[in-house]
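Take a look at this single chain in structure tokens; it is the form predicted on its own.
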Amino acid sequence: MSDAVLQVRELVKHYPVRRGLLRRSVAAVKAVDGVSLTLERGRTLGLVGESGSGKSTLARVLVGIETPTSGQVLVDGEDVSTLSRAGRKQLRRDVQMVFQDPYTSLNPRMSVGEIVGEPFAIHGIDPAGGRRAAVGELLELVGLDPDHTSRYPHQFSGGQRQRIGIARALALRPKVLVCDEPVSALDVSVQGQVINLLEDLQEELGLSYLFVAHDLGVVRHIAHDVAVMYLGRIVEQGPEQPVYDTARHPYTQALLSAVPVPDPAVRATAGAAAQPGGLVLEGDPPSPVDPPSGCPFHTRCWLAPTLPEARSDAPGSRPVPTVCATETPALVPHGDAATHVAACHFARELAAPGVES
């Protein structure tokens, strides 16, 4: 069997915008545009990218929450748009999600067994021994006490509400869990909490995790690969150390020089992040509903400008437009590692050491 378990092909989901009396599209939100992942078993893969990247819609889409405008979703090799209506429901069942809201997550109606045990209820699975051995061994597993299965999510803090959500996902014995930005409600001691206990599962286990977070540091902590994604795309992507330690990518530079350093020291011997107050990016991302042509980062990228082919010397001449703006990088190996790969024309030259988290 492959090491993939998960693997996006070219995944695209747009959103129609209608407008008028009768609600005709006129136009579309790329929220997901071309995005193209593998996640090997029982490996973590970070997905990272500021509000707006189009994270939590990819998130969507793969525990089927979202239907895909085209492209593949494949599950053990399987692609999941021509499974039968059987597949799917065992789908669901391999790809389970955690959600970064752990108050809103939680039917507050509904008891603490009541939340574990529905995923039992609603794939009419009848655990050896029963529900509700089954769901005390869940709470037990995610270090919470397995007499409180009577209490209500209010009566729980924010933290055990999200081992609450997490013992769920488990519940059914998912080979992948997509959590969609599961620590950036709690409180950062309660975070590392959080963090420690994934990873356990994760050994324990054999789970396989796509990890969601705009927090670099975090996804340092806990992921083996590192996918950075812009307005729908993804521009680098590659194994923790070479995205950290080498960014080849102007974006992911700039995110890296926004990761908070304790030591001024060690920030001074950053490399380019060591400029005064990192790199800081002008500007908002453009709109999905009209992203610009070329890199979809030109806009915002402090080398565009600077190009021998955007300045002219002739008075009053217009700036030439860059090859950044008129022609689409390809996501190509760069540096000594092959799947170390970024979208970027001139990625070679941008071999920047990251910042240590």
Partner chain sequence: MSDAVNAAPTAPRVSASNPLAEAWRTLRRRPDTVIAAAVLLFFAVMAAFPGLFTSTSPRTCPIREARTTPQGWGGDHPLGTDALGCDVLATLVHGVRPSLLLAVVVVGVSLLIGVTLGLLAGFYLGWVDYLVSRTVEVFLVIPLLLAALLVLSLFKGVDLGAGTFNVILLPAVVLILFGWMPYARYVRASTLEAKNLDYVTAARSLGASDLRVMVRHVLPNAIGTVTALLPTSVAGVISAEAVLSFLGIGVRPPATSWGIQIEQGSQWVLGGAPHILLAPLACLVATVLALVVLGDALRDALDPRLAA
Contents of the next structure:
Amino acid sequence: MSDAVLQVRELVKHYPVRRGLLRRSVAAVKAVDGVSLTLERGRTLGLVGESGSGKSTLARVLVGIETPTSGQVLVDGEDVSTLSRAGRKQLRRDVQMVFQDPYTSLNPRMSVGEIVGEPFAIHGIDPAGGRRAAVGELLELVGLDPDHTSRYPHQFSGGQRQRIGIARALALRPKVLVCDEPVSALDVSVQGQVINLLEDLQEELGLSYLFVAHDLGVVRHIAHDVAVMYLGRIVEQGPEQPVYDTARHPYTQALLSAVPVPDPAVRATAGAAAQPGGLVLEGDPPSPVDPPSGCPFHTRCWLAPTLPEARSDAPGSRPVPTVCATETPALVPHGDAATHVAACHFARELAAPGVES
Amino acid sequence: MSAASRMRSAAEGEGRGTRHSPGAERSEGEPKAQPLLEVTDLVVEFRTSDGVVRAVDGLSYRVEAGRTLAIVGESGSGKSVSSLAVMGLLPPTARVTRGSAQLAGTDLLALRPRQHRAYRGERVAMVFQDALAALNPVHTVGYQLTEALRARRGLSRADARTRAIELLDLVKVPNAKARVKEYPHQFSGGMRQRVMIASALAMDPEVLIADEPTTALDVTVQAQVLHLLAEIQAERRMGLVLITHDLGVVAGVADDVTVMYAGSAVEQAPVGPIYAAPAHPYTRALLRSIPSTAGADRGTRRRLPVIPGRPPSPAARPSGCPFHPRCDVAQDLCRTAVPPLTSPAPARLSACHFAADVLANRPPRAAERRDDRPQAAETPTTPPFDEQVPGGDHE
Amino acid sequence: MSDAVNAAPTAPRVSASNPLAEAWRTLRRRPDTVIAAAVLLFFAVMAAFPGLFTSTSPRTCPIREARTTPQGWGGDHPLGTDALGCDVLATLVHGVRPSLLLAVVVVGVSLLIGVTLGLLAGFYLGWVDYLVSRTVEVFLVIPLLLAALLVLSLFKGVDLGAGTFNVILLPAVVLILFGWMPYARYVRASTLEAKNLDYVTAARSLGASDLRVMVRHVLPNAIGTVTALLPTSVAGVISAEAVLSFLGIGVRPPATSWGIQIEQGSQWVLGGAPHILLAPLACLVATVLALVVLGDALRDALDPRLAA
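Could the form predicted in complex with the partner chain be given as well, to go with the form predicted on its own?
Time for the whole complex; same chain goes first.
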């Protein structure tokens, strides 16, 4: 194994659903249900999935806002959960977060100087040259005017606010930045600026990113490796190129084909309007309180009913192979790269590139 | 000069003979289709503490039966405000100060609020981005679908129920019979947006305005909803106005495109040509800045081409061409003169002084066409204002 | 994507200076604020130096001069006399100090208790919230008068002295005991809202302590709703005190207060002497309105988003 800066092992996060007078826990929202990941130093791991896939919960566990139900989080090889309180606080400095919404992630009553300088205040750090100078340097690093420390967040545009958020996350010189949809709230023309900034910072500071996003185009651009989540589990993972070009999981393929391509020619060749590639999934993702048995995707899978093994349990129900409904598929290598893994019983059926348009 | 007259003079004055309306992508000789909705020279102003602000500045477009017009723009471009004006749903601080919106011979903008209401829903309906906020949590979905029908058409309870089920079937909500009795919170995001579409369709409108209808949805669900919209539109020959910021969505469903920037249309054209060869630097830059899933930049991670700076606030628009501070081909002329919508090619309109050059993808040769300018301006001035300083004051 | 509707008012501004100086500039630009400040200053001076406003003692009450109508400036009784013949102006002037002091003490202490409990309850939830919420409900259910009687019997025969502060001690205790609940409820509700905001999460992800998160991030953005409550609470306290004085635990005679005056005056509104009521009532209304205006202005001035 090479240089892993952040490792996640069998991470589980369940939220109890409480009911009744005694607030007894009657069920659990299985937000993250056994996820293992490795983020290597200086690289970017893209984490994609739809709402409810657990990608944001995972991000929050990693920065310590939520405590995991079980599993391990290792920062530089050290298990966070076994550390003392002080040790955790120290370690927490190594993993910082960039938030999605630049309008709500900055306290409107604090000046930019206070916001960016708050990490120093919290950890009682006095950087060489004083906090003021350090804040100015951070602002400069993210491309803002260091003289603007006394301004308030509302005086900045969305893109600038996101830069302030990044400066705050960088104050403690973290090793890992967890970016939770950092550009999805920004205008298209501003998104690129922030993405380029993140890439520059990575190069300059040797940062590692866990980049959580639903925009597959942005993830392809910035990420070295990609993990696809569905209902709290990783269904496919691997280097960016094989995952996008030769996706092995039917969900990944559906996700890729659902991304609107900014090219009207694609529509023309595909025939039906709004249906390029032809993989439109039925229905919505199921609730993580009661995920389907077996493969969590089998209730929406477009591949399963087309397989010769497919059979219908009850008249009228979707025909799927029995194994999909009963056994949870493991992440096993498929395709050329050993690091490219997918959790599908029938991934072999997908060996032929079906998505490349 | 108003935008509409600009448009006209552009089309005629350039001596190209025929008038090119955006979306006139049909065979020669076919009689010109009567537009369902024609917005001309719309100006909407807001009263704010900083004075009067123009959110929409001379916007014109037309929607024809069975066609989809996409209005694309970033925040502050006025794309939503313009449709709220057509719907008569502007907030009290806003006023339409000029322009018309002709719907089958009636100018919607000249109507009094009471009369306008009669058109709303019946002839023009609107679907909003946030379906959860647009539905009332304390009434059943069935009740909300048919509220207007019962009030305006006097449907009985039983008839209304039947109609509600029909509508839910129409938007492919499974098990419609049972679901009419449920409340909005029992529906998922995608299903709620379907309900919204169903309620907009309740009175069989001729024009449907959809304001970012899929922005809040996941991609797989977005694909379903877009598919549904396209299907229903084709079936009913409805005019559809799709307001969005997502050029991917536009490419998938639109017939015609209007690109808005800082309150006015900067480019109008049928969807194919506009993606193949944009005639405005803004459209071109926007298209370039989208990271693709197809991996055109595979292998080496190239920097994403970006538009420097940020969209201007409606309260502080740059002089001349509003895009000039961010434009990669801006010339001296752009700082002072507002470019009219001109037609650099058949069926194309672009509000750029150098539209023809941009269309041909060659560097602008200043002045020539704007006859009265001296030869000196021929050498392009370098660089465009905004050096690529990330952020700073320009953004 | 928001559009011009939202985007319009956020034009970037260049001015950047000390927020207090900016707050003061904002205050000055609003004439209603200046008037409100003047009104409050006027009553404050009156409380500090009653001798400046009247030379008559509120305790000389010749019964034969009872219910004299107002005589205007220059007369013996500019605002007339009350049912017992006491000078209305003198009573009014000497009643300012206990009335305002009581209001400030009661509202201040209730606010402190309410905000602290509400913040803790909303932030930690669980058993803390359970305890606070149930306590709030219990106190809301017990009738004020019943509790007042209880306190009265507890303090029966205890000599509290005659200083201004001693005079208001009993009503203050009773009113605080039954006045903190609304603050706790409001603060709890807005804490619940504020604590899930991204910037609060951001502070926690940086490793900020609970106290820091509460004081720096949650409270400043949760307190807004409560400040709107304050001016009317002041009025509430002043009139509630009048009720308490009926029971003998209000401001004790010979000291006097606006509450007592209003209570007494209300009996003569239809009896041909409305001035006994109107004079103190006008003062109370003026004070409350001034506080409302000033409170609004202060809130706007301290909010960087509104400071223009």
